[in-house]
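This document opens with one chain alone, in structure tokens, the form predicted on its own.
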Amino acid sequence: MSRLTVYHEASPELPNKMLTHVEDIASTLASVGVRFERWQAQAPIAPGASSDEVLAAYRSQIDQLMSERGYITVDVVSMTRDHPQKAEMRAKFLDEHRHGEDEVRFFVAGRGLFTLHIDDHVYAVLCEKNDLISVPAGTRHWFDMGDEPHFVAIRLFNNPEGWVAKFTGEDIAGRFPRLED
């Protein structure tokens, strides 16, 4: 189930607030200039679907959100429990970063714990398949797939070299729960 956990900044122990609706979620996340949406794939997706299924399943959403926002690349990420950088892979988004564009992220599989500093709050945003969130481009955040991750994501860009992180040096994000597998 989706969920968001919002915290003052200074009080990583104590949430202001916990929803799990998803209305609730997506008015709140977009009070800060967030998108998270439900989206339901146009075709069947099997276990262990390529790239281009996955895509082709999701083909009109995709071209929708391209078409409004400009977005020129597409991919999909896949992590599971048994891949051999995992460790790596989750350390790779565990620290506070910004990006020059838009992170979107729609997850077709599994799930993963985005954390987004906003002002002197923060937004711990538990995303599943189905869900689709955008961070704006210079929001403070930090990923979390988790010890044995599990997660099938499609990635929209408007920089053709994909993921580039701008690390803040600051250590909050070791500060907030991590996500639990």
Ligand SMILES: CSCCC(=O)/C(O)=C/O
Given for the second form:
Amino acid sequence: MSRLTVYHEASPELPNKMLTHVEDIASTLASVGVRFERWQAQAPIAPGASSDEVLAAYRSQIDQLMSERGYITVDVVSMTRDHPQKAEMRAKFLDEHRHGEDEVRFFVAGRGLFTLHIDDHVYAVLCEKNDLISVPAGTRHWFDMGDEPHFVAIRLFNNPEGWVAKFTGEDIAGRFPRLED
Ligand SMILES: CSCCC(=O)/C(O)=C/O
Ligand SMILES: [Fe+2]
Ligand code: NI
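The form predicted together with the named molecule, contrasted with the form predicted on its own above:
Complete assembly follows, chain above in first position.
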């Protein structure tokens, strides 16, 4: 089940609230400029599926997003528990960073934990299959796929280089809960 946990940045051990209803998650995130929607990931895709397979299965949703907001690049992150680079892949996103563009991710299988640092609050969004999240450009955030990664996410970008991150150098991510396996 998707879940949003909200904290003050100084109190990682004491959440202010935890929400599991999609409308509550969406409205709370919308109040800080983050788009969260429940889509239908109907094509049966398993973690480990190839990018071509995923892109072909979700062509119409991808085209819709691309024409809506002018995204020009799309890729796929497809992770399994036995992925040979799972530790490196996990580490890549674990520290607080920003992107120069919106972070648009559509989960078509499995789950992952996005944590957003907005003003003096921290929003931990457990995204599951069917969830679409769009985090505005410049938002401080990190992502945990866990020790046992199991997900497929489609990523959309509005620059030709795809994924480019600027790390903040802050250690805040290490103080907040990771994804539980
Ligand atoms: C869920 S896709 C992999 C994570 C990612 O692209 C990112 O930018 C995390 O912050
Ligand atoms: Fe990111
Ligand atoms: Ni409700």
